[in-house]
Every structure is written in structure tokens, then in C-alpha cells.
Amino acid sequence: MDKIQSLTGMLDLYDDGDMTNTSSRLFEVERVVKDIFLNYKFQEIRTPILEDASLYKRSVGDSSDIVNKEIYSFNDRNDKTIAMRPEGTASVIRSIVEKKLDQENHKLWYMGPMWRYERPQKGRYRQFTQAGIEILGIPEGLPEYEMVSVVCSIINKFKLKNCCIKINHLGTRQNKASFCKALVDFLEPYKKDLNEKDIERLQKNPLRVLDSKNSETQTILKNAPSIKEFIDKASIQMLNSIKNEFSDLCKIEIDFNLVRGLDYYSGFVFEAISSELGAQDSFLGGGRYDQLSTQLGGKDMPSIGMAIGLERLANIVNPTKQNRKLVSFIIAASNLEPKAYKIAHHLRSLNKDVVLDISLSEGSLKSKMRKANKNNADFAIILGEEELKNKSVVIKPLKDELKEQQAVSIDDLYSFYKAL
């Protein structure tokens, strides 16, 4: 019988503790990113992976590649069109509006799998993990600084090199509309030189042309109008202020051609790029989306957010596992398991910063000691029949050859373990 293979672009992830392994790096990146979010007092929100497909047409935009080409959707048994979430923000806002929480301020974070039917490449898969934060209900101003601060914390925590934070401002809705008209007027004589994809963008969402990867289009755009000519002085002052305040922490560049691929963005936008990722060099991005709540039937709720592609981030970091002591509990006689597991249960409750490993397979004391050394354990706790009779265990240091093993009482074992 043929073996069943995983689907293209959907990976099995296994944490073997080896930080050269992409899966292990990803799991550690998830832990660190979550700690950063909690340090900024963001609260977790979890939304379903399945949503009404119309949610993404109304939020992400039916002119976007996500909705047109990449979304996984199907009809359920009631003939309702369902989509597997391609991004997190739309679901978060839908949830807040549905629960009538759209007149309150919120600082939220999420993390989980997303799906897009893309061409798999380095750091970009059809099922991928995204983490994000959203600041809801607070007008433009202070939240922008908080966002950039979080991005700097991520870059500095992982000691990322060759990184840059690009920032821009899309202005008000009127500014954006005026700029789009000027861009269309400028590009109209060049339509014969644009590829099919950029012509479609020009018709549906002209701003997206600025994000074109086509070299001929980019050459034409060098003489195009700039958003800088259409936004007010306050917006430019904000960009300069953010750059001035945070440039000593991270490299920050004002890029007036920066746009985001989702239709709901307005005002301040940003992304972090790394030259180590190749042509698709962005690993996080976000911006302000003040109209999204009303687009989804809610009340006016100014908001800003960002999302991180965790696989892409894991490709450019070299994290080390949290330095936790590892202790191997070795049972030297098969009839001692029940007592040993009771002792181990109590040990684990005494010190959450220590990992306690008990071998679940049978074998000699010698083979279990070999395994403890192979696992790079700091100590071995050995329980044999003689030790159980004396209500004691043997503690053997495995990394310090100068220290000798010692027999201690169970109570002294608890004290030793708690102090590790």
C-alpha cells in the first residue's frame, strides 16, 4: 500500500532540541516572541481557523492576491463558503465587533497557523505560523511608537544583523485617493509597458503597483508622483520623530514607496526586512487600519497592528534554548517504578526551571547512564532497591568530574532539587 505524503507546502514540525533544525528554531522563536508580547502587557486572543469567506473580501480586499489567488476556501454542507484564515487581523476585528467590544481599548496578541496557496520557497509555505499584535481603539500617535518599540525588541532580542525597519505614511483617506488618482494619471501613458499583473493592480488598487517586483515597472516609477507630496506635515513629522527616537536601537529608513499588500491599511505603515531572506525580504509588517471596524459592521475604532512570519524569522535567527538544568531520574530495578514516579511528580512541583527526565524503556543501569550523558544531563538521580530500603537516592553529577556522587535522604533530595 502506498504511503500517504504531506501536502505541498505543509510541513511536519518536530522539536528535537537541535537549534540547527528549522523546527526547533521555530518553536524557540515562538516562545521568545510570546514573552516579548507579554512584557508589553498584550493579552492573548484566539480565533477560529475557519471563517466566513466574505470576511476576507470585505477586509483584505477582493483586489488582493490573497483573495484572488491564495485563499483556501470551500463550501460546507449548508453551501456556505468557508475560508481557512490567511491572516489574523480580520478575525480579531470580527471577534471584537461580534462581542460588541468595539468601544473599548484593547492590546491583543495572537499566534497560530495560517494558510495561503502560494509557491513554496525558503521561509514561505502554504501552511505557516503567524504571530501578531493589535492595539485597538486608540487614535494615531502613541501606538505607532509602541509598535516600533516592539519591532526593535524583536530585532535586538534575536540579535538580528542586516535588518532595517522601513516606515511610511499613506495619509488620510482623501490624501490616499488624491495620490492614487495622480499615480493612475502618470502611469496611463505607460500601460503598454506594464505587465498584466501591474495593469490589474492599477485598475483595482493603484497603490499596489508601488509594490511591484517587475524591474521595468520600478524603472518607470522612479519619476512617478510620491505620497510625500500628498500627505500633511504632521504625518511627515511623525515619520521623522520615530526615526530620530529609535535609530540608536535599530536601523530605520523612511521609504515613501512602501505600501502593504492588504487593502485595509491607512496612515502609518511599516515592515522589517533582512537581506538574508533574498528577494522576499520582509519578515514582519503592519500599519494602521482605522476603517476596518466599520467595514465589518462595527463602530468607529481606530486601530494599528502588525504580523510576523515566524518561519521567515526562524530562518534568520540562531536562538539558543533557554538554559534549564536537565536531571535524569534512573530507576535501577523494575519493581521500583511506582515509588519512583511518585518522587518524580513531587520533584517537578518543586522547581519549574528544571527538566526531569525518566527513561520509559527498560535497560541496564549502564545503558541508562549512557543515555543520560548523551542527553547532556547535569545530574543523574539513581534509585535502586538498596536506596529505597534506606529511604535514599544517589545523586551523581555528570558535568563536573571533580564532584563525587553522594547518597542523600529523600528529604535532602527535595531540598537539593528545589535549589537547582
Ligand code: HAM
The other form holds:
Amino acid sequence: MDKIQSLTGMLDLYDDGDMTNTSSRLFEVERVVKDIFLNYKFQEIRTPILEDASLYKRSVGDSSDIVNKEIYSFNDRNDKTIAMRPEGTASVIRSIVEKKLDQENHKLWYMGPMWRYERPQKGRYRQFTQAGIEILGIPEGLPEYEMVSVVCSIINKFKLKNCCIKINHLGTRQNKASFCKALVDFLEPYKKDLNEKDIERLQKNPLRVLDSKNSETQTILKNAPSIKEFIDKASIQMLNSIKNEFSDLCKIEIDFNLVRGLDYYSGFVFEAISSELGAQDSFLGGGRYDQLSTQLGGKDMPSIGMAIGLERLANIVNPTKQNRKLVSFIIAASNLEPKAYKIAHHLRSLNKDVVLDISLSEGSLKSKMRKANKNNADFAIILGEEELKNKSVVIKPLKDELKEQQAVSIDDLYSFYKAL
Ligand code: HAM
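Switch from the form predicted alone to the form predicted in complex with the named molecule and print that structure.
Below, the chain from earlier opens the complete complex, with every other chain and molecule after it.
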């Protein structure tokens, strides 16, 4: 019989409790990122992971790699084509437009799994986790600063080294169109030197050629027109102002070649990259997408947002040791479990900073003690028949050899535990 295995590019993650693997780091990263979002007064939005597939054609765009070849989709029993979400922004706008909330301003955050049928490699998975924020209904200006401020908070909170925020401005719709035309005119004579992928990009979304990983294309592009010549002075001023304001917090670079892989962007765009990540070096990205609401049938709702790739962020944060105390509650005789569980329940409610691990399986006192030591517990609480008769327990320090174990009353155990 064939062995059933996990799907390519989809990870099983296990928590080893000490921040040395991805699951423990993800847990910590999710907690801290959520805290930062709440600190900026973003409100949570949860949307379904399945959407009508046409949502992504109309938002992320026909010319994006995502819609072209990466969408996970299937036909449901009614023959409707359903997609597993490849990102969160389209769903957020779909929801706000559908609920007719598109006349108000919103600051929203979300977190959850996304799917893209990409070629897996380090830092690139087919199922990955994003945490995103969207500021809806406010035109270009202040929200750009708020976005960069959040990015700086994330970088500083995790004390990330070797990273940089790249910013660019794609101009207005007209600016973007004129630049695209100039780029196409420039590249036309070199078409024969471009690879198939870049020719396709040139036809569908010329801006994406700037993103090419092909070295010959990049050599050709050295003399190409720059977006800088097509955008307003005010846009360049804004880039400079953001750089000036935040450069003491994080490294910020204006990169006129920065384009994003999704079609809905116009105006300010940005990415944060880390040299510790290898080829997939961008751990977050976003930008302004003022037309998306009207594209999805809603009111004019200028908006900006970003999403963090949490696995990538988790890979560059420094593991911090858990400093919560661990106590192992050892039941040293059979039939004492109900009593022990009741005591443990009370202990947990007395001190939420301590982790209390109670033995769930049968075994000798010796093997349970071995396990407590292996888990690096600070103390063992031992409850045996003799102790219970005397309404007492034994507290055994496991890390300090000079300290003796002691038998204490249950009430004293509660006081001891509370003070840990
Ligand atoms: P994105 O650049 O496609 O933007 O994705 C954001 C982040 O998700 C990337 O910077 C990366 O860290 C992570 N990511 C993307 N694909 C993968 C993958 N296959 N494996 C692991 N991580 C990945 C968006 O999704 C936009 N919705 C962001 C946005 C929000 N723009 C405006 N609002």
C-alpha cells in the first residue's frame, strides 16, 4: 500500500517549548505581532479561507503569478469554482463592500493560513501564515507613516539585525500607465534577448519585468527608464520624508525598482527584507491599493495595507528562552488521581505564571522523576498515599542541590506555589 505523506510545501510543526523550532517561534511571533497590532488600535477581521475564485482575478489580477498558476481551486457540488485564499486583502475588501461598510474608515488586522501553489524552497511554502493589517478609507498621506511605523515596531521589538525597509512610489494610475508604456517601448527591441517568463510579464504587466531574477534582463534594465521620472515631486518628497523620519529606528532605502507581485497596487509600496533569509528575503510587503474597492463593486475607498510572512519572520527572530517556572506534579500511588487533579486545578488558578505539568500516565515514581528532570522542571510536587493520609505533599527542588525536599501541608503548598 502506498504511504500517505504530507503534501509538498506543507509543513507539520511541533512545539518543543524552547523556541528552537518553527512552531514555538511561530507561537511567540504571532503573540507579539498581534500585541503590536492591538497597540495601534487595529481591530480583528476574520474572513473564510474559501472564496469565489473570481475574487482573485478581479483583485490580485490576471497578470500576477498568483492568479496565473498558483491558486488552489476546485469546483464545488454546484460547479462553482472555489479558491483557497492566497492572501488576505481581497477577502477584507470583499467583506467590507458586501456589508456596505465601505463609506466608513477602518483599521483591521487578520492572521491565518494562505495557500499558493509555488515551487517550494527555503522560506517558500504552499501553505504559509500571514498576519496583515489594512487601513481603509483614508487617502495617501498619514497612513503611509503609520504603516512604516508598524514595520519599525516589529523590527525593533524582535531586535532584528541585517534587515532593511525598501520603499517606492508607483505614482498615480496615469503615472503608472505612462511608465509602463515607456518600459514596453524600451524593452521592445530587446524582446529576443528576454526569457519566456519576462516576455509574458512584458505583455501582461510590464512593471513585473523589473522584478526579474534573470541576470541578462537585469543588465538590459540598467538603461531602462526609471519610475522616478514619471511620478510627481510630491511622491518623491513623501518617500524622502518617510526615510528621514524613521531612519533612526530602522534602515530605510528608497528603491525605484521595487514593484510588487500583485496587480492592485498604486502609489506607495514597501517591503522589509532580511539578508538572513536567502533567496526569499522579503518577510513582509504591502502598499496602497486605492482602486480595489471600486474594482470589487464598492464605493471609492482609498486604502493601504501590508502582510507579514510569519514563517519567514519566525526564522529570523532570536530564540528567547522561556522563563516561566515549571513544576511537575507527581502522583506516586494509584487511585489518588481525582484528589491530585483537584489540588492541581487550584494551584493553577493561584499562579498563572507557573506551568504545572501533571503526570497523565502510569509509571513508577522513579520514571516520573526522571521525566521531570528531563523536562527541566524547577520543582516536583509528590503526592503519595502516606502524604495524603497526613494531608501533606512533598516539595522537591530539582535545580538547587543544596535545598532539601520538605513535606508540607496542602495549605502551605498553596502558599508556596502562589509565591513562586
Ligand atoms: P505578498 O508580498 O504577496 O503580499 O505577501 C506578503 C508576505 O507573505 C511576503 O513578504 C512573504 O513574507 C509571505 N509569503 C508570500 N508567499 C509566501 C510563501 N509561498 N511562503 C512563505 N511566505 C510567503 C500580500 O499578500 C498582500 N496581500 C499584502 C498586502 C496587504 N498588501 C496590502 N495589504
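Positions refer to the first chain, counted from 1. Keep in mind that what you see is a predicted model, and the values were worked out from it rather than measured. Superpose the two forms; the largest set of C-alphas matching within 1.5 Å is the rigid core.
Check your understanding: Once you line up the core, how about residue 344: does its CA shift reach 2 Å between these two forms?
Key -> Residue 344: C-alpha displaced by 2 Å or more between these two forms.
Exercise for review: Superpose on the rigid core, then tell me if the C-alpha of residue 363 is displaced by 2 angstroms or more between these two forms.
Suggested key: Residue 363 C-alpha, core-superposed: shift of 2 Å or more.
Check your understanding: Core-aligned, is the CA shift for residue 28 between these two forms 2 angstroms or more?
Key -> Comparing forms between these two forms, the residue 28 CA shifts below 2 Å.
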